[in-house]
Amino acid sequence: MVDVNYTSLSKAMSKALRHRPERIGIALASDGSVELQTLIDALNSRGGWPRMLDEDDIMQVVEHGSKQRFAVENGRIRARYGHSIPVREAYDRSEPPAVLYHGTTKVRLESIMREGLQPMGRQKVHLSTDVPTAHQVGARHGGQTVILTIDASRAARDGIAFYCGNDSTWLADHIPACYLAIDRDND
C-alpha cells in the first residue's frame, strides 16, 4: 500500500479547518467543526493523495502530530486553534508559564513595542513556551527573526487571559506592550 504523506495531509487540514474550507466544499459549524466523512470524502475529491484517504489517515494526523492541530469528538473534526476565519471557539482560561515566547520579524518590532501583540490575521495571538518554537515561528515570516519574552505571570495577574492551545502553544487576545521584551540572547 502506498503511504501518505501526513505533512501535507495536516497542512491540507489546517487549511480547510482553519483558513479556508470553502477550498474544498466544505462549510464549518460555528464552532469550527464538521463531520470527519465531510472532510475525508472533501479531501479526496480534491486529488492528489497516492490512495484514497480514509479515517485511519486523518486520525494519524489528529494522534500523532506534534502540534496538536486537530480535535476529534463525536464524528466531527475541527482544529483546536490558529483560526483566520470566524469560529466560536471553546477556550478555557488558563494558568500560563511564568515566561512565553513569540517569534517576529526586526521589521514588525518597531510596531509590536509600540503597540503590542495583535493577533493579525488570526483571531487570537500565538505563544510558544520555548525559544526554538518561537524561532521556527518568526523564521516563516521571512527576514531577521526577533524573539520577544512575554512576562506572562505578571499579565495574568494584570487580567490578561491566556489559553493553552497545545503543549507548546498559548494563546491570548492581545498583549500589551508594557509586556514584552526583547530577548538579548536569542534573537
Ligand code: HQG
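Between two forms, the rigid core is the largest collection of C-alphas that superpose within 1.5 Å. Numbering follows the first chain given and starts at 1. Because the structure is a prediction, the values reported are computed rather than measured. Compared with the form predicted in complex with the named molecule:
- In the core-superposed comparison between the two forms, the C-alpha atom of residue 148 has shifted by less than 2 angstroms.
- Core-aligned CA deviation for residue 173 between the two forms: less than 2 Å.
- Relative to the superposed core, residue 120 undergoes a Cα shift smaller than 2 Å between the two forms.
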Given for the second form:
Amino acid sequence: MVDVNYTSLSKAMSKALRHRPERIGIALASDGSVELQTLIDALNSRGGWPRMLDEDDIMQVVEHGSKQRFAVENGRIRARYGHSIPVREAYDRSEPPAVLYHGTTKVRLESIMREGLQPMGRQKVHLSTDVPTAHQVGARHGGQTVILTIDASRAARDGIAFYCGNDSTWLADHIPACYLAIDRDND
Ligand code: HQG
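Mind sharing the form predicted in complex with the named molecule? What's above is the form predicted on its own.
After this comes the whole thing, all chains and molecules, with the earlier chain placed first.
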C-alpha cells in the first residue's frame, strides 16, 4: 500500500501555515499558530491522502523535514518562516551572525542593488548563514545564480531588525543596498 508522501504533506502544511489557511478552513492565531489537532482534522477533511493523517505524520515532517520549517509547542503548530500572510508576534528579534548571504538570480540584481532586498511576496526577506544554502535558495528561481553578502553586523548596529528562522535561515524586513555586496567568488 502506498503510504503518505511526506514531501506532499510538508507542502500542504506550508500552504496552510504560511499562505492560505482559509483554503482548508482554518484560522491562525496572531503568532501564526493553530492547534495541531485542528490542522490534522482540516487536512483530513480536505482529503487526497492514502489514509487518515495522524499526529505522528505531522511530527515526522516537523522533526525530520529538511529545513526545520515548523515548530510545535504546547499542542500548537506554526511555520517558522516563509509567510506571505501577515503574522504578528511570529518572530523573535535577535543578534544575527556578522555576515549573511542571499542567493538570487542575475536578472533581479539590478533592481536589488537599487532598492535593496525586499520581501516581495513574503512578509520578510530570507537570508542564509552559508554560501551553499544561499546557492540552493537562488537556484530555485532558475537562471544564473548570484550570491550577495550582507554586512549584518553593521546593519544590526544601524538598527535593522533580524529574526532567526532556522539553523541556516535568518529574516529581516528590508535590507537597504548599502549593506549588500556581490560575492564574485561564489557566483
Ligand atoms: C528577489 C525557501 C527584485 C529575491 C528558501 C528572490 C528560502 C528582489 C525573490 C525561502 C528584490 C523572492 C525564501 C528587489 C528581493 N527586486 N527582486 N528589490 N528583493 N528580490 O521565493 O529568498 O523551501 O519569496 O532575491 O529556502 O528566494 O519554502 O524568496 O529571488 O528560505 O522552506 O525576490 O523559501 O524555503 O523569492 O526564498 P522568494 P527566497 P522553503
